[in-house]
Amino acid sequence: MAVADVIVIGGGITGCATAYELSKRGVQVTLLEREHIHAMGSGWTLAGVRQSGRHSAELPLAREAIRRWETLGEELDADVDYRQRGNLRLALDEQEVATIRRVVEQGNAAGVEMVYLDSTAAREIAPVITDSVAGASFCPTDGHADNLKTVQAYAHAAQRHGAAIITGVEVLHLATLGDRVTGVVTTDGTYNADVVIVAAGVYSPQLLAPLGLPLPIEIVHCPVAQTIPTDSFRLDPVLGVASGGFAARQTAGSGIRFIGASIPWGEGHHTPGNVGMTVQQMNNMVRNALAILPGLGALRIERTWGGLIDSTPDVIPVLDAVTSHPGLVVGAGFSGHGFGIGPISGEILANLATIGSDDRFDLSPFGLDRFAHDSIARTQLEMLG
């Protein structure tokens, strides 16, 4: 039987950032991951770091995250390939212009620097986009990073501070004494802890359900492709579209990474054999890619893959110390845009685990109990990354 002050379930950016924040405070923390670090959402993501297009409740977290990202590599003693070169969100027709103008207005109202651009101005920032774009929003302080390097950097930094990171161990269920969560039961035995943090992505609901705690996520599958490095194609900002069905960026290694529209997932547990994109997804993604970035057609594909998104009905996450079950903290349901706020999510969850609150932010919109009565209308998942 192993013992820790805090157990973190999940080895994505949320779990690893939380383990780092806890361990640097001297907390004895054990992180458990059923596969390997960045095996799920943090492994496949576009890795955008944005404020633009966020839900109003998330904007304060996203703004604070940008400040963390600017010095994160230095803090973690690693190159995370952070680039702050903006986010360009396209309206492909006049009907979408209204959506993009609304994104700009909401961002400016929340203190985020954004501008609306006509087609000509948008192509000055990204000459590789189609000349038929109707307009665009631009947020110059948005950007992107390397997802694998970032999660690894967090994990290594946590270990340097004394955190134990154990991979290949699956958490079967949460251990309880009455309503109190006292640890976890795993394929490697029981681990006891004062606090358990559930940051297990799409597998979080099945850990919470036996406690009578609903987390009604919809699991969708997103296709991703990346070209070989290229000198003939330049895309400085992260690129997306108003509908959320396509996004792209150029990696620090000069490959073009792009994603397509998500589809419902009905396969149960993911495996290497079932998580790839379907032929129809590939067809739709490539058609959209070439319509928006015509020059992509001459580039060679290096690899393709797919990833799962844990989408909540209101497409914002749960960040909560669950009062009905002392010792339980939840950080899940990031709805395809958790990477960019990962540094702040880690801070918040560490604060919830140690002092029970984080007074810097209004966390009431992120409470797990908002799903208790199944009264939240489902919002369309848009603007990934």
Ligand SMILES: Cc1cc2nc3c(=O)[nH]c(=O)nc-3n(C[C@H](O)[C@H](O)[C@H](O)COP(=O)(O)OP(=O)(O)OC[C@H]3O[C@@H](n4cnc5c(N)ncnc54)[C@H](O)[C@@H]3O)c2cc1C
Contents of the next structure:
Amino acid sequence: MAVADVIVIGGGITGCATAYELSKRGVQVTLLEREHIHAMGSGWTLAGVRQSGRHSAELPLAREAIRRWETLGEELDADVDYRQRGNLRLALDEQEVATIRRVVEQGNAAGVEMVYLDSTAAREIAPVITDSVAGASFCPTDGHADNLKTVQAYAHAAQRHGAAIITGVEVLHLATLGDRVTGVVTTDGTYNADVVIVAAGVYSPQLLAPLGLPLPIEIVHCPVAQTIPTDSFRLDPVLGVASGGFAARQTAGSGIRFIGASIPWGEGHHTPGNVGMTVQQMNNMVRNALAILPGLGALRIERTWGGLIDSTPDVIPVLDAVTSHPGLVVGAGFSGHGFGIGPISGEILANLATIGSDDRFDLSPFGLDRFAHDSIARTQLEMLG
Ligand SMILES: Cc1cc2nc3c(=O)[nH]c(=O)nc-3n(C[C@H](O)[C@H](O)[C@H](O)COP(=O)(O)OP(=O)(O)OC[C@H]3O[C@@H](n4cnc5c(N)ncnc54)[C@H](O)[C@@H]3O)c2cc1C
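How about the form predicted in complex with the named molecule, since we already have the form predicted on its own?
Let us now look at the entire complex, which starts with that chain.
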């Protein structure tokens, strides 16, 4: 039987950032990952880092995250390819102009530096977009980073501070004594801990359900493609659309990564065989992409994949020290935008695990008990990228 102060379940950005924040404070932390780090959402992501279009409850976290991203590579002693070149969200017709104008108004009212651009101004920022775009929002402080490098940087920094990162071990269930969570039972035996942090992405609900704690996520599937590096195509900002059915960015290595519309995914456990995109999804994704970025047609595809998204009914995550179950902290349900706020989710979860709160933020919208009676109406997942 192994003993740690804190066990983190899941080696995505949430778990690795949390392990780093905890180990930096001298906490003895063990992270358990079933596959390898960045095996799921944090490996599949587009990796946009944005505050524009965020839910008002999430905005303070996103703002603080952007402050952290600016020096994150230096802090973790690794290049995470962070680029702060804005987010351009397109309105493709007059109807979408109203949506985009509303995003700008709401952003400005919340203090986010955002402007509405007409078609000509949008094309000055991204000349590669179609000339039939109707308008766009632009947030210059948004950006993107390399997801694999970021998660690796967090994991390595955590290890340098003494964290144990154990891969190839699956947590089968949480161990409890009465209502208290005392550790985890795994494929490698039992690990005891003062606190267990569930950061297991789409698999978080099944770890919480046996404790009578519902986390009613809808799992949606999003197709992704990346071209080989290209000098002939320059896209500075992250690109999105009002409908959420397309987003793209140019990686630091100069490939274009783009995503299509998400669809419900009902396959149960994911395998390499069932998580790829269907031919129909590929067709839709490419058709949309070419309508927005016509020059993409000449580029060669390097890789395609599909990613699962853990979408909560109100499309904001759970960040909570669960009072009904002492010793349990949850960081899950990031609803397609957990990469950008990963650095702050890690700080918050470390604070919840060690001092039970994080007074910098109003965390009341992120409580797990908001789902206790399943009364929250489902909001459509709109903003990606
Ligand atoms: C296609 C796509 C595009 C996206 N675009 C963006 C974007 O532009 N910007 C943005 O901010 N976000 C974006 N997101 C969302 C973002 O990537 C995720 O919210 C974020 O990566 C989630 O990180 P996580 O650490 O919470 O979960 P994950 O990265 O999914 O990590 C969970 C880990 O837990 C492990 N695990 C699960 N169950 C167990 C178990 N029982 N025992 C041990 N280990 C377990 C898994 O193997 C996995 O590695 C996108 C997501 C997708 C799929």
